[in-house]
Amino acid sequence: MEEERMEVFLELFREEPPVYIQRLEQEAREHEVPVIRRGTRDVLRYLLRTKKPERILEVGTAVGYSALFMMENMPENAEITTVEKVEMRLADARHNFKRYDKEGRICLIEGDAAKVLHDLSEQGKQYDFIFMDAAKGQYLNFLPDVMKLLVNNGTLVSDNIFHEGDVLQSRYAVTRRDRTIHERMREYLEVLTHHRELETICLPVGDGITISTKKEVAQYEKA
């Protein structure tokens, strides 16, 4: 109830995003589907607003409307690539960014994140702002490769790290399918937070999420 307060008290604050994002946002709450939350949505605004990247990674497309909420507040010569592998999700994506006329300024990749990671990575691709929002069970497996396609001083922010709440309970206090993911978001957290080459903040902003910063090659080598 009182995260609900909050919240009707923060929409007297919030800058309202363009129409047809609303409408999108609408549309995925009328078919159930999961999109980024409104508190999750305001620090992805200011971060790109304030730090500007020119190369933007998001794993995790669903049906594109992170990914056209970061192109409305990315820099005008900004690019950003978003990966999926769901197909209906993959057919959904497609359809938004064609139909909002956004095909030119997102680069969709279909495919498994944990393989299209590593070959981004073997390419020698580099991203100054990552936004992870895939299957929260992978977050850490896709970490080395993350770690290799964020520039230095680059951003990577991950969503859902409480996952519904459950991350905040005891083991024993879920429900036994759901353990495997609550040992690895625990485990996920636990290597961000004292990763020698991050610099990492927990938000309770929406179903959680962190923000982490790449140090420089000298700061972590004298660590």
Contents of the next structure:
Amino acid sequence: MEEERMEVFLELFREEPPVYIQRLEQEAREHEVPVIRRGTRDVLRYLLRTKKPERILEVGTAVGYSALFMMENMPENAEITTVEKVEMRLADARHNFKRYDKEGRICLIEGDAAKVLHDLSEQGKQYDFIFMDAAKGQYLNFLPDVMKLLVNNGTLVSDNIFHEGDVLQSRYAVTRRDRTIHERMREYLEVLTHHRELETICLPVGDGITISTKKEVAQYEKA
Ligand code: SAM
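Moving from the form predicted alone, what structure would you give for the form predicted in complex with S-adenosylmethionine?
In what comes next, the whole complex appears, and the chain from above leads the way.
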């Protein structure tokens, strides 16, 4: 079935998010801000409502769309922290959190995720749900700190693993500029799917996502 028809069909069964989230999605589209696709949004909603994580970490805030969407679907007492490094995006995210009166519910950390994730892990912070949606070429560099930050049985969701379809192509078919991302993303997928501490599934949802669960030590030592 072609992708477009499938999307139209799935739209019939999609729960509509609050109106302000729909407005943000529309604005992001108008201003060409990359935000999660609806399929990814569905997966996040499902995981948050069924797993009920209490500490959520997002890497890559942009204008705050996915952070606000996750906040709407997380348990009452849960906390969400999101990291962004680009000043223009930070200003828009701050504005959106304030505009919808959600400032107190989302902790926005400014800075490069490479440093922020390292600092958080040095501080002994722990999260039971991590959503990775920043620079695609850096996912692998972030992974050692992400593994420390994720609790046992915690969930790691990584978005855009197809990188607009490039990752599916032979490396010779992508431009030189994209080749590094292509290689790094393939390497990231290789590591995730063979990591002894992770159980991972790759799904053709949106621009491709992975869902990984961190295993208990006993689970992988037995295997
Ligand atoms: N999660 C957002 C949403 O769906 O609403 C979209 C995030 S957008 C795809 C990726 C964001 O990650 C961009 O705003 C970019 O500035 C940010 N980013 C990229 N590399 C980063 C890094 N190393 N540290 C922090 N933020 C980064």
